[in-house]
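Given next, in structure tokens, is a single chain: the form predicted alone.
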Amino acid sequence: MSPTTYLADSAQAVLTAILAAGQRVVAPVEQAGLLAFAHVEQAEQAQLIGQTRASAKELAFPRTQRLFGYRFGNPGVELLPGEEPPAPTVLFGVRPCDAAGLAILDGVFGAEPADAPYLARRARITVVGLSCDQPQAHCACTAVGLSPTATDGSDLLLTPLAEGVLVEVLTARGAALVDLLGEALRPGAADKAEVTARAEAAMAPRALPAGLADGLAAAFGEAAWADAAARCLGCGTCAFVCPTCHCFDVVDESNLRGGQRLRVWDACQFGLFTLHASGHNPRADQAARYRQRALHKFSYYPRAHGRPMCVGCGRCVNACPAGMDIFEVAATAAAGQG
């Protein structure tokens, strides 16, 4: 649908209006000196400046999530169901590198064979991003073809302007939840080109090199990839806290009585990730593992779906406890210089 916007005071009067619908909220808050999303039921609760720790997948993409269970009877098994979708919740605040995240999920997840446990959590969100009038020093979104105002997986946006909030209109559930919101939103336009010039200007140079697919490709030895082996610790950091990375097990827990199928997240930097049955692992040490991250991100998915498998968010970046960073290594490994 063509882009409808709104005037509103503030991204806080935006949220107000949206708890006062009755409207389940989901927004970052402080916890232990950090941001993270959670269930809010003020306004005052959230806290509309900076950068969650983690992403905002974890809403649609849980952890851990019961598939299904199951209980031993006399005679056979009994099915238990998975868990329930949660309630319908407004995911409010969303930087537009977490919203452009959500909508390659829904690619990934939404592709044949549709995935019903993901889609069904997904279709109970909507999602109220909020542009980055301040970014952080290691943001990139730039770098992967985004900007701190990009519109990808919102279905509505808050860009914070010098007179108030310009309120795109991104989707028909955005424009669901506009209904709702009465006297809160004024119709009105206004240009955030400035917003955006100002906040790219504030972000560290960075891009990626052309041809950075292909060379990675070409560069897929073992020998580019010693370096990042050498400093990689293989803890998972980088993928549980990226925006894109969706990589998982399915496990079994069970007793005597019954138990339960479970999906739990995982990451190509565990050693245990591709081992097979038989012993043999086609990725059996860090180089390899490390490879298949970064070919993933700016090889792989791109080839396929025209664009990175990353939205700039920089938080494998802040997160790594041995200062990684897969844009240097991945541009060193295509340039040869591994």
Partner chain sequence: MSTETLLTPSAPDTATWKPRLVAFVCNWCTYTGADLAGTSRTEYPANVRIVRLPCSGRIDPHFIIRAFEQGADGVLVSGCHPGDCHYTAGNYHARRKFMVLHALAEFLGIEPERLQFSWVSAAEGRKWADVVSDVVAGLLRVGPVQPTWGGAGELPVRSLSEPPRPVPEPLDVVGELRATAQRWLSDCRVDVFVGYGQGSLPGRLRPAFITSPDEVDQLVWNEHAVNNLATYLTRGLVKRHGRVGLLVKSCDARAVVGLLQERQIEREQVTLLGVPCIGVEVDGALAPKCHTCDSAWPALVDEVLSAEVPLTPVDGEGLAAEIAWVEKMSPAQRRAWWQAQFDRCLRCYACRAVCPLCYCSQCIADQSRPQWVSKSSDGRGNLAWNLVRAFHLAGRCVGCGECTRVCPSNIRLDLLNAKLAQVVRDEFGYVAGGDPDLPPPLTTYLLEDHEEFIR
Given for the second form:
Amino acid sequence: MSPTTYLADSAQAVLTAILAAGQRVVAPVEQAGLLAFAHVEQAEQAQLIGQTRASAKELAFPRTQRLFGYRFGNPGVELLPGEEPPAPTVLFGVRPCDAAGLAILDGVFGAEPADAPYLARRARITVVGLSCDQPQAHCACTAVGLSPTATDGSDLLLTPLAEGVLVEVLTARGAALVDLLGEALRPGAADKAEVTARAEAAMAPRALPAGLADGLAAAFGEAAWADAAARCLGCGTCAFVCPTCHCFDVVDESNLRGGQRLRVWDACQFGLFTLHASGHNPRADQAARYRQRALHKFSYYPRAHGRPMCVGCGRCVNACPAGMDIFEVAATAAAGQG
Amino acid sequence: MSTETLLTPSAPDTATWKPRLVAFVCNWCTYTGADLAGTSRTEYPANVRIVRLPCSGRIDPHFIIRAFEQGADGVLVSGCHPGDCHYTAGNYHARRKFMVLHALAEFLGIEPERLQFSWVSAAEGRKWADVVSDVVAGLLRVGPVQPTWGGAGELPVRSLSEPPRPVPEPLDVVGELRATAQRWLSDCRVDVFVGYGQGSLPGRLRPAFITSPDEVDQLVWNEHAVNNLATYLTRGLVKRHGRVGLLVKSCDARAVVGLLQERQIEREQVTLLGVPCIGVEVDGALAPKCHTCDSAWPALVDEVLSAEVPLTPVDGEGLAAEIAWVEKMSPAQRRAWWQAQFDRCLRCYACRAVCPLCYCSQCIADQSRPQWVSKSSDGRGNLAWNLVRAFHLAGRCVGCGECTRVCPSNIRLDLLNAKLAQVVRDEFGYVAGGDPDLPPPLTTYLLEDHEEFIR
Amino acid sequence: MSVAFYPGCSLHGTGNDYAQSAHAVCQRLGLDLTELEGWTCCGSTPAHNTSALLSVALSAQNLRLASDQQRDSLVVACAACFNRLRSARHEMAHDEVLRGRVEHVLEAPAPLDVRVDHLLELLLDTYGLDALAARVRRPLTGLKVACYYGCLLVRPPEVMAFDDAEHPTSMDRVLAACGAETVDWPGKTECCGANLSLSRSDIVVSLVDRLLDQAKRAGADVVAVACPLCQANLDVRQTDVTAQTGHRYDLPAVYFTQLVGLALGAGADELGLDKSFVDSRPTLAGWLS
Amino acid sequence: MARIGVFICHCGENIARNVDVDRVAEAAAQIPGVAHAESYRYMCSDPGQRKIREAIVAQGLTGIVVAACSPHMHENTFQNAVEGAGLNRYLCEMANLREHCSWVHSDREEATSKALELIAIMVEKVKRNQPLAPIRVPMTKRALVIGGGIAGIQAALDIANAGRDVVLVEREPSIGGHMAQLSETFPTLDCSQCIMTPRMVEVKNHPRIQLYTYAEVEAVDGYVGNFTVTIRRRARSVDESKCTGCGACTQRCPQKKIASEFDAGMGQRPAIFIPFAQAVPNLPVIDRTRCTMFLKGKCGLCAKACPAGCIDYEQTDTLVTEEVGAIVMATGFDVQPPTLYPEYGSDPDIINGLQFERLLSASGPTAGEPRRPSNGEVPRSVVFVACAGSRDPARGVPYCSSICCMYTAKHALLYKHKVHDGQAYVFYMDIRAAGKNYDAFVHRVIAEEGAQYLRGRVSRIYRDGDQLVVRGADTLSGTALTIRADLVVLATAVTPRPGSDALAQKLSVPYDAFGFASEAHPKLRPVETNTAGVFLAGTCQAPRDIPDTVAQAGGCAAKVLALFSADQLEREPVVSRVNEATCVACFDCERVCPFHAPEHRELRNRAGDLLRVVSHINEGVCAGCGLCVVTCRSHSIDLAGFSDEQTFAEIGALAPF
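Next, report the structure of the form predicted together with its partner chain; the form predicted alone has already been given.
Let us now look at the entire complex, which starts with that chain.
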């Protein structure tokens, strides 16, 4: 039985070893002034400080995914396969919040009936998490029961220590990766509590009120949603940068000869999201749409799964063009009810 | 055949490649001119496929984009000579639209050979044959379209902005701002006052909607007041509250002009409070739009806050310098540069959501019969979306820069907008956001509009 | 704008009163009229009767010099030189083959960057009539002038692009700005006989007779000209006219620059008023202080 | 599910020579959605058409592609054939295999594969075609004629005599136009007024003609069959209902020396005047720009003189509105003044042809005796100059004014008839005498009347004492000429009537660079315009003489009556339609539409509350250009027959097989 923790010189060194082992790696890199997950071939390309603008979900749940193709004959239609999933990949440098997001998506897409295209991609991904030692102003993982060093969703978790990094092996897939890394890892253990405490202390205090799930559900009919959502402009930024949002649309694109059926990201803040073919829209205004987002995250999902559908990465707060803050809105709405 | 090749062309076999030219032509002149080439048995290359439409004014730029998506190597647009239009003015309007499209295509690095325009009359069968031969020869010269949209790889990134400038100390207008808002609300002059309040993150402001005179203390003003509040005018604000009081900077006021011009609001529904502004902050520095802003004082306003405005000379080139930088690249480089940007587009439509002039109740990007813009967030759909967005704002964009500020993927939408604003200014002598009584430049024309780009 | 003055051969010979008065005028107006260094013959009539290439190349050579000397414009007083230089420029601009041949001869690129302007254009367009009127010290009030343009200044219209070819008024406007009264007369663009003066003086005499007759009938005190050959024909041939037809006119033919100079306060000698056969000084006495 | 039939025509050998029609038919049958494909030697022949009709019925086809010649050639033929089999005619499209393929590509392989693609494109389109029904709009069977010259009078009388009401609007105080000013007409030398004035009176007395003189069209709204016209009736300052036309007022007016417009400045009139003796209506009008009462606030002599008390200095312009279904534009022409060429100078004895007409007219200021304006003497020598502005792109107008050759010949003849010993010279470029008996007339003037015709141009005209000296060239003899003349008559260029361009804009009728209104087609639709329901008569369209003008006016009347012959208007259904649900009412469509088809439609709920205002395209006006469709950013407008979806489908078929 292999040990469950190792020590290494640095996260960079671990990455170097993974690349040396011939693994395909996706890691945060800087592109046009922002951090994004991209394919790296050298460890130096990776940027291991800070938060990527978009979450890590795209690798498993791409923006656009071909479900299948078809070709028109005369008569008949010939079906063609869907996308070929990418080669096995190590997703390196994933923050604990993003890794936890993948864990939530695994639950959603893995539940029966299981989502084959997602699982096909997910099965080829090994997640190497990287604990947060420099949280940002919008970070809120502690408010949703996670921590800067949480292990959810990671196969391996690296936690920077005063000297070197602690490598926690969390899954069999993680262990398999470790087996490829040879001397870069030394068996050993360290306590990450101090790292955790220091990072948490650096975070702005944010908390969700107790009984939020029920409070929000009770506030469903409140007129206050309209005020709360007044500044929301109805774009999809919050959903698209969110590690846990997973709504999608299915569209066909075709011409005389054939076409393809695609799955593309969708967002509940779009007016079109719930528009019926009849022209009726059950969520007719932005207030209803914003309420849906808040309740899905903090009421419906927690009531079913026992935890919020939010990992506290704070991206939606940071990226919102209009300064919407879902924590603030949810707390206010629930409190207003009480 | 794989599914890719059904919709998106794969890299052609250069040995057997023959250019595919799609010609969009008007029914009365060019189609008939092509008929005449036939009756005169004037031979020309068989590479052309004609799509007949009633008028060059009916040739939608989307058709051209779609033709490229469907594997055309080149597109030829042809109609009646000026003065010959069957519908009197269709080609004059078309000429303006194509002037803008032509400039946009060039700016994006699409080789000029691929997008050609001509006037061919019903009597010019010979000219039709010559034009087709010539365009096909041009396509042979530039070769097949490389299906590069959608997989750019790494590209050199350069920060284009002029050296960042510090943000000046904000003017102290808060007291008068609150007092004015209070007065307006107390006097029932407005039912809601829209200004800026403190955001939930440190150093951020966000829109604030004040409906009671007691709440005016929530209003603040400083260099973080970035949002263009005019956007809210077409987002149900009037319907929900009635008369709106709106705090506007000079750039925001220009957007209000656009909305008046396009009849989206009635002047009397809105009471404008102008705030003198000497610059706002984006990404820790003075916003690029402020480098070249020459007016601290908004126009059109009903009242204006008083302040001592320091004289700051407008000496920057702002976006013009960056446009020039982009234009210095070769077409291929330009194309790759833009492609890398568009590839990042998530299709979150934040650019659309914040734009004060994107107010359609149903955006064409959301329509599916026909599907104007591919919904896929890949090279194809992203190119179409970004082209359409820029084209629809040509002559209308007031340069508030909100789209670029909010883009989570840092796409330089402001450069596209500013380039088209340049074209509209240079070609049609028009600057958006000035006079609410002028017609928008793409809804009018002059007989003497330039047409050097048309054969 | 930097200009060079192209005098041409006549202005250094028979027409030196034209040159004298042109310099006097420009000096008083503060216009630089430095001669083009190293100028040569424009080709005149003989060249283009001999060889089209030669006539263009000779003029082009002078334009080349002006270009080398960083001049934007070549200012010309003689109507014939003006015609040749502007024609050469026009022909080079419109005939690529010819341009190539000229470049071969010049061993240099065709100097199309240099404009050719007549002195009248300099006063009208560059200096401006209002500015000119403001500098007038002795208005020519009461002096009736028949402005005579002749053929070369205005024709062919598409090449010369100088005023209305059939009814030019530029000289009229310049002299009106100086206070003179210009008369409307039918002869302003008729031919004076030009260089037939030597070979067929009979023709010249009959043409001059008609011109003087028309000017006289229109009430002119003097005829103003912008060409040394026109001046010579209208001036020198008056005795022949009298001898052959019995018509006596005693109508002075003066350069328009002499009249402008007069208005600007220049003296008779400075303007070369002593150099003509029909003495203009008695007619102009009232303005010679 | 679409069941498309493809019918490929050999066109004899025209298509079959370069296109392998059998292979195309075979491949076309494989195109998704194609239920039937066949080829035939002549598809447009009766048996060919029968094949189409039979296949529609037998195969239950839902759309037809005829792959043959240009749709401009046979679209109508095949639409009729399709309709004959019970299928909507707009479910038929044509693929142009002849003009656009077999005739221009000689490589049989290339032409064949292109032909198949052209068919695929149209198959994709026709799958999305919608059955369309012709548009029917109600119609006001009443015509407006603008301009009361011979063109307008003829059109008005023809329409009225056929039993339809006519509104005739004339800008001047009297109808009659230029023809009333003329002396005698070429080549027959009828007295112009003698043939004109009875027609003027007929107009006035016609029960079906509503005449507005001294009035202008202020605004035109609506569309064919349904125009609303606002007419400004300018204040005559005379009460029409009371005035008897006795003329007492005009005799008392102290202002007597105003140049008469009717006499083209050759005669004079008072400030209150009846333009000419036979004016219709025979009513005076006060020229307020010259009347002492209006300029100085006192006078009132005419009011005192009027026995009926009908002078009304306070009268104001009034606006009247008329509903009409068709409009005839007959605004006529003007001639340029005789001062175009500075080298001719401006001399009282240099006049234009119209002024000479007045000098020759029995009703003119000299009672038909030609006299010199300068001194009233009879000219002994007259020089006529043709093309004095026409056909001179450098300084005048480039076009031929069409009537000058003939009226100049007539002038020379009339002058010789009146001044037997006078000499007439005519300078001309060439003689254009293309009408019936015209050439004979010119020859008569030269040979029998002794007018001296000189082929050449006049370079200069100047006064010499009492006479004019005309210098010119006779290019036939190669000599320069100097002619001493007492009078010079310049045949100056015919131009459109000032203001006719503004009127054309109101009518949405295009006009050329000179201001002449443009016909819809120079050969086949010479009296129609591109604005349905608006027709052109006379010289507002181009210079022409009286017989042509009268014929064209009659043509207009026939077109108007043909339009009125149906109970409703029927129009091609290729029109734009607005999706009211997505229209955001920016009204850019209204800004770009050349035809003013977009209207503002109010959407109300059942309680009648205004919900929104949206654009609505008036189908009666829409010409189907599609400009609004492209301009609409939300694409809330689409064009039937050339819809966005159809076009996208065509583009989707462009990729190679």
